[in-house]
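Below you'll find only one chain, the form predicted alone, shown as structure tokens.
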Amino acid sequence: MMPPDCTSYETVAKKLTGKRVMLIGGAGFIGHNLALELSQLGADVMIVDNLMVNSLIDNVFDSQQKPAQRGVYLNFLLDRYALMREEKILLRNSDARLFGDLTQLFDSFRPQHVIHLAAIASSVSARENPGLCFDLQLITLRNILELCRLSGDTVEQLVLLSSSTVYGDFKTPSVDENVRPQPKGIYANAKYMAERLVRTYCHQHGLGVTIIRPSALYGERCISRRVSQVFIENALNGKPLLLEGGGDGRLDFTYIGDLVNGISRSLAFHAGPGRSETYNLTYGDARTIADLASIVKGVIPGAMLEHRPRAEDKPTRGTLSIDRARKYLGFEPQWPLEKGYKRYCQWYVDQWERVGRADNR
């Protein structure tokens, strides 16, 4: 175990400061999020994006959202890119299915550490487009690894941004990493087989990788849909909050703040060439999703809660162990759910009213 001095703040600064650090599919949620906190801890950072997944065009054009919505994603999606350009971080739109387009890439910034964030939105997206689940996860991922691979000694670490999906149904109330997956659909299968990819590179090549688990991610700018952004969209339209089986599922939500200083520090503190790491980086605490309803309306006064019956397809979840994140990373989440998800609701509310001030200009 490291000693506490050793995991503070300054130490991982220290440790990234003139790192180059490359982001493929960075401009999503989680991706530039992790850029900002990278920057802003002395890393040299290049975000790959073809701003498929979070496309300005398609959100302009989106005929099932309403004005509300699409004014609050556009703002999300440009918020985004303004944020990126203050702390001057490199976007490149560039696919990483293209191999040729990527190696330019590499050539060009010779990254050190290279963080695999590519993939489809959501396992329902996925089950809707499987074909396009695989291209962005696993097409990408190829190039990627035969990229590191070629790089030589230039590349230190490859990080996969994996899923708490590739567990399947919880047999007990908290899962470690010791706990053998079981991924159930395309969407945690294809997590699952990329995991085992980097391994492998691992094994054979004598890559550095370093897997990140994390779970029921809710913040700032998030155009995806998760149950979090669900809950507060509907309470903001009058449409109720579906309980299924009256709300009793439990999911271990996770802020974004708490993920992006995990993976912060699995950077830094990562044991090098040849090593694999695998960490569960959540709140390290399930909740239910009535507790998650519950703030919304301690939030929203006029939300309307409605109980479903739960759905069968519907895995059962748990709290993540995060006992070797804190032991090797010295990771200590910040951001329970009655502070995060408080905080994301009123911020949200706010991004919805500055919308709707725009349009009574």
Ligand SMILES: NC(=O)c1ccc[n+]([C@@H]2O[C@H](COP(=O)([O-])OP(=O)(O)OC[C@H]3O[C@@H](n4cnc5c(N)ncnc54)[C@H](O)[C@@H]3O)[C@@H](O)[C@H]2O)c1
The other form holds:
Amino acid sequence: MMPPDCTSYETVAKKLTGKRVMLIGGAGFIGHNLALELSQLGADVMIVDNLMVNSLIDNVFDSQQKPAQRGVYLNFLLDRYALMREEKILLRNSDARLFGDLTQLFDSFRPQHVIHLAAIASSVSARENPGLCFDLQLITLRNILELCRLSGDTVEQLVLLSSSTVYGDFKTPSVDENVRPQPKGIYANAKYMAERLVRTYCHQHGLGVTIIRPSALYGERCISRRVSQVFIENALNGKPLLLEGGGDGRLDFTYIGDLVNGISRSLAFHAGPGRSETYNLTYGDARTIADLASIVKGVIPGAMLEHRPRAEDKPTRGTLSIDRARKYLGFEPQWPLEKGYKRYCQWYVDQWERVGRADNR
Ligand SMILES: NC(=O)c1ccc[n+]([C@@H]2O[C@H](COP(=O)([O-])OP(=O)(O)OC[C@H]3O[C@@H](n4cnc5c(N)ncnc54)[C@H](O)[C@@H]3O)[C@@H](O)[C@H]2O)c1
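Now show me the form predicted together with the named molecule; what you just gave was the form predicted alone.
Every chain and every other molecule in the complex is listed next, the one we just looked at coming first.
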């Protein structure tokens, strides 16, 4: 495949204008940010989501949450819907495990690009509920693959959101897409099975497919409570930021804006039916948990750091090489941790204060 002329935003917009893109599991953290980006690039976007994760009702009735946290999450969810409504993005509340319902949506929208995001998006939660992990990742995928196959005259590309966890423990500081996956646990194995099934439909049925492997995302309106969010909330709640093993564990932290830019490029520059492409889409430079904590402390000086022994089964991670995405998609991440995470921390503090002001009224 030749490297495309794909450096400018205008080139990407030109390719995507008027394209019908369906995001399944698209009301979540990645999905709604991606929907906004694609819509701004000129695509017609439909989200299909059963709202089981990002549920307003669950948020309001979650007795584990502190009032401030509940208020902040409620605003995040309402802001997601308001932004999507302003962009005229279609949202259908539907479960992708139900073949009949999904068929109707495929028939009415006739998507040209389909993006599969539905999953339990956490390896810890997946381990607690392996049956549900299996259903949301693979039963949904079965329906999506079949509908893409049966709509072969309209669907040009299926994009699967996989994960950097498919690599398992990193044997080298950096991994590229040629490294053989050695997934561990139900989450990573379900992702790897999904990758293999997607490639099988490409080879046997000519479906154009793209597999995306992101890592450790952070950014606006996330309610998934990954370490990058928990650290900020702990600092704001006067709780310590726990540094296992001194915080020397490394992750390739990636700002959501960089990921959605890369996915948009993977749609714009896909090579067509019968082509299978796999991309790492990350910032491309693993950083330590201690680095993350020190940025929080820079924004919230009262943050307390507490050292803990390293957990024995902690995975060994590192950098995902993004050379392939650079070469074929013109992907160039814009948000190093010092810039992207700092901006996110400051935004989070503003959001916390916004809820505080509303409570005092
Ligand atoms: N966030 C990350 O750091 C990260 C990293 C690597 C990979 N991923 C993958 O990216 C994808 C999206 O992640 P996210 O962070 O946006 O997660 P998220 O939990 O915010 O969003 C997932 C969405 O899927 C929806 N969904 C689940 N089951 C569904 C079903 N049966 N039918 C319709 N909708 C359904 C949920 O309601 C939710 O809105 C997931 O596949 C995840 O595994 C995420």
